[in-house]
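The chain below stands alone and is given in structure tokens; this is the form predicted on its own.
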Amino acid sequence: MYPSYTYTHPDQAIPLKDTTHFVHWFRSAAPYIHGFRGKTFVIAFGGELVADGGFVQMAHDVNLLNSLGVRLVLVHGVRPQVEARLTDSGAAIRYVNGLRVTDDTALACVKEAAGTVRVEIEALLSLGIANTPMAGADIRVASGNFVTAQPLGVRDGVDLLHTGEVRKIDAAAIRRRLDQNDIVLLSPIGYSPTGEIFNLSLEDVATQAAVELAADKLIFLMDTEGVPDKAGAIHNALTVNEARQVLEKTRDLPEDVTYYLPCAITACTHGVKRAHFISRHRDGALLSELFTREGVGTLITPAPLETLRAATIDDVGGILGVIEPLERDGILVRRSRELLEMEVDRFLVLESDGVIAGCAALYPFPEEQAAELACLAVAKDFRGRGFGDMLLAHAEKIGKKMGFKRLFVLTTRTEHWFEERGFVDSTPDQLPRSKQALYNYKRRSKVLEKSL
């Protein structure tokens, strides 16, 4: 929950009720700000976001991303606007497996709706009113015939007429616009080399654009909060393989998830680094998803976000960030940076989306065929995800591979946690001799061991 504040002109004072949370959040967002600069995001949203006025707030967030150097491609839909025009004209509305049968009347409505929505979006992105988040904005929007299309033809015995699919995205032309700091706006319309016009789905345009641009993120704004599991809770993150299982095993998925999730899978298997599903109904969802570690929707990745690996000298700062709070609380024995640099080859780290989330160290005692598991720690923001178990299991695997017969730990606070994982009570005189000489009787750490 962000603190409330009053927005004023940048030259005026900004009265804040409580700046503590704001400052903490702003600092924690710095790595994302650095990481996103120069990256390409494709953001897709249905025509409902424009129809219900939600794009006003969205424009503020798009403006902020643009000001931070993010290269933005927006893809909008027009389904509700087309439906309204067809209903007003008394024309038939026909679908086949979720695809509109676009006859001449429907195509006329699509062209009219796409033009209207595009102009409305461009107008909202052109705002620069003082005392609003758009103050000082100087956004240029580029749109045009970037999408080449072809007809879908006959499906299930029905000719879809002017309904088409993306044949090609002019990625080079889009990149030239992005290089000029323009925001590129793509409508769900494509053109053939013979001059025909085709009605496209926004998810098809967004997915193909993201793939052709090798986008860093493909973001879908939906009616739902994200991808639900069988119990209805929202998945925080899924790999591509896990997303496929959701499609296969989860019944009664929301309609927009059934449309967008296959597209996210396709994108992430063809070079797009991340796909996100967030709610269009939540104000600020885009910023919350991008600039907080937990996010507010569902993240799709080609591979697991977490990796376990041997630590390097470059990880020393990240390891210190994990263990220093525990050292201050007396849970871990204090280590100097110099000592950590000397012993970093003893450490393994668990990295989550580029951030050191946990660590552990193995100190061998070859004569006794034993090893000490030390400095097992998980950063506060990452607890409750099983990372401690992952580190322990990996340390045990390494210990076995190195030929050790037992693993021992010294702890003052986490005795039960280790006992629940197969460790048993031991005594200081059961420690390797060289370790016995270093045992701190004032600290009175519990000694536990486990056979490997």
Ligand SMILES: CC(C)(COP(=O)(O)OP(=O)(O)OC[C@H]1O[C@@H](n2cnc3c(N)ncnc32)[C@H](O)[C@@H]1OP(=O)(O)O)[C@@H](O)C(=O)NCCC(=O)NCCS
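Residue numbers count along the first chain shown, from 1. For clarity, a rigid core is taken as the largest C-alpha set superposing within 1.5 Å between two forms. Please read these numbers as outputs of a predicted model, since none were measured by experiment. Compared with the form predicted together with the ligand:
- Comparing the forms between the two forms on their rigid core, the Cα displacement of Ser426 reaches 2 Å or more.
- With the core superposed, Ile43 shows a C-alpha displacement below 2 Å between the two forms.
- Relative to the superposed rigid core, the position of the CA of Lys380 differs between the two forms by 2 Å or more.
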Given for the second form:
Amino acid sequence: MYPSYTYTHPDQAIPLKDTTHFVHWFRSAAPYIHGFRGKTFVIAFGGELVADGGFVQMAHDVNLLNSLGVRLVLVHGVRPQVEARLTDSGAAIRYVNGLRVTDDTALACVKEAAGTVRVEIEALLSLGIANTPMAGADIRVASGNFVTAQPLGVRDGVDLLHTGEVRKIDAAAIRRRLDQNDIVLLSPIGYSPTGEIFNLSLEDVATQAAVELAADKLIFLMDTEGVPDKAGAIHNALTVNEARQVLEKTRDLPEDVTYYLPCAITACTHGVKRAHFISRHRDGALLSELFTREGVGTLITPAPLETLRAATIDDVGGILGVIEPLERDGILVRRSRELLEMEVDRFLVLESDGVIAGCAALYPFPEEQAAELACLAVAKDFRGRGFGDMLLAHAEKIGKKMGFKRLFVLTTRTEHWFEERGFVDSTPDQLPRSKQALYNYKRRSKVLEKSL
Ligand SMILES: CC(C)(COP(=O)(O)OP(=O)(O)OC[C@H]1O[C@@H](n2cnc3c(N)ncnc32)[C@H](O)[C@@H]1OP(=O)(O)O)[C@@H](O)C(=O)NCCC(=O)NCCS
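Now that you have shown the form predicted on its own, what about the form predicted together with the ligand?
Next comes the full complex, this chain leading.
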């Protein structure tokens, strides 16, 4: 006879008839699971998450990410714990422009609070009770003197005493721990080479660690759901430039957004691929943000480094830099600087981080409603990144907009590249009449065309 309580072994928790949804969901997570393996995520959260018990759920998600091979660095804060200790001891809590003035009493509280919070986090990550999401977890947590700090000094006439900023992160030592599958836990405390202890902000530690580790993600858990727009709705995604505008133009941003958004901008402009803002109050927000396409918070990405635009006379030097090596090899027909200067308004350029990386030109033949795509070229160092495709797609868009029905191209060595992009074989007698007259039979270029 079975006992009368409900049996909730994980294998049977979902009734059989409902598994279609589960299977569909699990399969849709596969690309993320593949994609995240071996990637480095830095996750930052305030001491509130530990104080109000929210870290219990978070530990489950951290365990899951760890088991999927994500390299995790956790950075915790201690603000509420320090404030509680200062209040209990009747000491004053002093801030100047959002920065705590850490006197000797406050430093003692910071040391105590950091020690307690770290131990509580380690304890929760050590759980391994059967029939819980932590069953079988075997997490090693590594903490230590990974952060070197320096004093912030005197600001606005006030000596901030033991309040400091990150001077250096020992990324090599952190990497060694991550290589062993350890989770690295950083407290908002740093040491100076003179043996002093400094109170740091968690966002400073998290940002510098993410930058030094060239992390794939920097994730902030906050009190709000993400970065709000002027109407209060949450932005789903922002580029760094858009994030700067939000900081400048949105009034009354939540306090944690004003602290963390500048950090996300710094991180994303120094090599971190993505920053995420999610709510610490929503159970599973971390998983929802990471394993679904829409996410639940705000994603910050570096501004696209590439821009495609019409060329100007100032680009002639850059264009020549791309096409001259190809002209020397006989791949492109030679153009003089004077001709290029006259025809520069027919050119598109692709600029990557301030350098002209590629170009293409469109020569219209309005009578035949056709255009020639000429001089499509990408500089050697920039090939294989889809720049050729971007230039072609843009040229096609412009051609269509100008009312052309077909695009043709003359090429000696790039026939297959164009064929793979929808061009078909044509012949010189199919060219617009004025172009036929110029066709160089000695060069024997292939003629290809594509309907727009
Ligand atoms: C053709 C060209 C513009 C492509 O630029 P790109 O930015 O490297 O192109 P993409 O990144 O969009 O595409 C790269 C793909 O094209 C392939 N490719 C490059 N040159 C090719 C060629 N001559 N024939 C066939 N495929 C070619 C690459 O192997 C790569 O394939 P993969 O994605 O399967 O690895 C560049 O190779 C170039 O400047 N070539 C010399 C100039 C030229 O021939 N222009 C055309 C005449 S107007």
